[in-house]
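In structure tokens, one chain follows: the form predicted on its own.
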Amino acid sequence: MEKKLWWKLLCVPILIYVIVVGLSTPLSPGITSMSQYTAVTGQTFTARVTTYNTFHTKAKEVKARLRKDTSLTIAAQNVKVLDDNNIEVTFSIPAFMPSSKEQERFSLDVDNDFDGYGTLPGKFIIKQNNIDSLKGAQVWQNTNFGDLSERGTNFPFRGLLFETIRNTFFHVPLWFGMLFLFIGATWNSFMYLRTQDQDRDRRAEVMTMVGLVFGLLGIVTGMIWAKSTWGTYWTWNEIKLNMTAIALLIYFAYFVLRNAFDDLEKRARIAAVYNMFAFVAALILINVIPRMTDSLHPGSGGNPAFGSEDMDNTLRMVFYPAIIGWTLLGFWIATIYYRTLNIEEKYLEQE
């Protein structure tokens, strides 16, 4: 009994952590605006900076940079403390830089003793009226900007997203939790053809539709996620969105099947060719087809899923057992409602 119960177990505290540290570890500083994204060299600039989850005036020293990777960076000359999360910022820009481009694209730091630091990546833009090289290496020196301030336990931040990048421990896990259903209802069809076990074609039955519940919690809370960041629940130019409506109307599509014949040995052989190509159809629809073209989800456009612009360590620490949780939370609602069906039958039988 033991040996059966310990993975269902397992899922408890793993979700218990998933929804603790995902939604109590607070988020890094960031940096949400700057009222001046441009300039030119030779030029000296004042500019106000709004950052996010920032206390600047509890800190002994508030510094700003911007920063071409590490080949370049120039510090601010004065940062003025407005409030906890408005800073103004006074560069002054070299007469030359050491390239031979006509811009190029800095980031800015802010860094803080009691926050931490934050980053807005490759926004600000610096642009060169007279292009020497040489003597920009001459002029242009690298400023003294010291270690970046350590900023604890955190999760990043991301500047569309904000606080919903928890999100991603419940809206990716359920579609990864809908994956392994499915494949496990795959599994089960293809036993099913080759044994003509009929406890087979029920395995495949109750782990499809609880993989279709997930896959529609996938749904909801990814609208939830798209109305937050995107401005709206759903926008039929995100190609992702689309092609995963369509594969879960395959999924719908299976039951439609399965209740269309009475002949039970018949319904189980269609529904498990049926649900081979189901699974097929949805890795091209899903996994896919949204990679070949341009998508505003990660992991499309030909770019992979979860890089470090996505993901970071902290992150991982709670997405990856979000998976597990989540899966395994999925086969246990599945064993549920198998023997729930059991018991139905078995009910029918004796009446």
The other form holds:
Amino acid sequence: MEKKLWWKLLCVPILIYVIVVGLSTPLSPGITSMSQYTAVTGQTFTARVTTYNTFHTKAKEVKARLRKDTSLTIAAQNVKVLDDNNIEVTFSIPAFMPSSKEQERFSLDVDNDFDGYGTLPGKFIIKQNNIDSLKGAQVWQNTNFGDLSERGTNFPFRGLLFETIRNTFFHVPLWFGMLFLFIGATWNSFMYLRTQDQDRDRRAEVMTMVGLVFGLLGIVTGMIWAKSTWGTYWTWNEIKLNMTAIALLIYFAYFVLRNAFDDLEKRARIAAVYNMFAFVAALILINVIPRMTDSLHPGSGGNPAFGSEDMDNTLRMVFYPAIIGWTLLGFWIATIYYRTLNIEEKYLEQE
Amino acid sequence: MNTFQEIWFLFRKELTLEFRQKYAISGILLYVFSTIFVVYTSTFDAGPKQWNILFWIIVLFASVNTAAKSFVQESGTRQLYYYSLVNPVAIIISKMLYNTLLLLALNFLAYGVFSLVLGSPVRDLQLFFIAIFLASLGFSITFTFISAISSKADNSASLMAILGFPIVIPIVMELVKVSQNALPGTFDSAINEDIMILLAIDLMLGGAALMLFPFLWRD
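Alright, leaving the form predicted on its own aside, put up the form predicted together with its partner chain.
Everything in the complex follows now, all chains and molecules, and the chain you saw is the first one.
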């Protein structure tokens, strides 16, 4: 397997695709802030809206609306373009809402024909002083906004994340790569115990080594990501960071254990046993406990990774190849390391 | 002789050895008493949280020291004799059972001394005893197996700590969480789930240890 070329050649275009498409695809237009987030029924107000990655001056028409799910909509009376990233919207809220609650959360959509549409989900609150849902149903008229403009293939805009959403193609697949390498190492350890073949032990060693490097890279990319979104490189309250750090410690101990033995057969056997035990422990650390605890990571409290609302199809088009690409690269590095060790051993035998 | 009988005989052998030498148990008792005494004399003002953490740290180190002796106490040749007589799985199970029992006694004793000296803030005694039981089981399984690995190396004591502590951390974290709930100040209604997780971790590690041990003993 390690001498065959096709999967190594496959990994190169995949990773080039991941890097080029992953870094060059623009983000969808998004809304970063509004000058006011609350309004009262019956009020007419003008708010300044700051958008991201938009070219309002190039668009023929800029439209804006407030929307609660799809049931309640109200279009802006007037939209004034200040510059590419700033507009002023004027809304006139009807005197009554068809709702029996004191306040309702609305999303703001801004649409123009040049960029497509952007959304600020659920941030805008309309309070009502006089609650009368029946009257509201008469007064409130959903304005027909027409179809939203096409956005083209863009990555989704997420508040807080901005452009760092591209780290999805590095941080997450590196963890996947690490997991696959550890699975490979565990398989080889298992095969060593069955066959007593030193070659299997060497494979397990190199895969664990590269898996460890991938895990460290996963932590480093995660720290950079955390700095720009959470504002700190490391937080001790975050269960996933601590658990993965401990999981990597377990695998560091694997190499300490290897160095404790001089006898090759004994080293291989005990390292194989420990490697399989470590895999079970690491699975508990990475996959069981983080699911049970709240986390700052997306899909926290039950779901270890991105939920369906965090990923969309344009991200997936790069994300899945990224997993395959990084995993193949990991195994490629492992085979090179493996062959280096083999050559080293032959060289030592000749001396 | 079937495996159950073997386990029973080996377990009795461990107990007899212990009662004859009284080496492990008295050493560990001294350790527990002196650490608790140090904590007491430092006039440390422990709230329930600090009390909890301190208790588990003392129990953790006492457990490491207890279980580390599992495979170094008897000489290599005598162990070879056992392996030629019985199923290796019976050996590890009997050692785990024996360690569980020993740790159970030790931990309850530590709790007794601890609450005598520092006072006991425990509100829900039943839950706390469940935590102690699961702790004894988990520590015994992990440390017995790790001591089997590290006893193969020359400096087994330091290897024991390097290999054992990272693996045991998830158990300790869950333990602190469960036992915290037995103290005043915190209440988590989903604590049964945590107990199940703890039990599941113990069983997973135990299963892996039982499957792997037969490959380990040969020298």
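Positions refer to the first chain, counted from 1. All values reported here derive from a predicted model rather than from experimental measurement. For the two forms, the rigid core is made up of the largest set of C-alpha atoms that agree within 1.5 Å on superposition.
- Comparing the forms between the two forms on their rigid core, the Cα displacement of Ser133 reaches 2 Å or more.
- Fitting the two forms on the rigid core leaves the C-alpha of Phe169 displaced by under 2 angstroms between the two forms.
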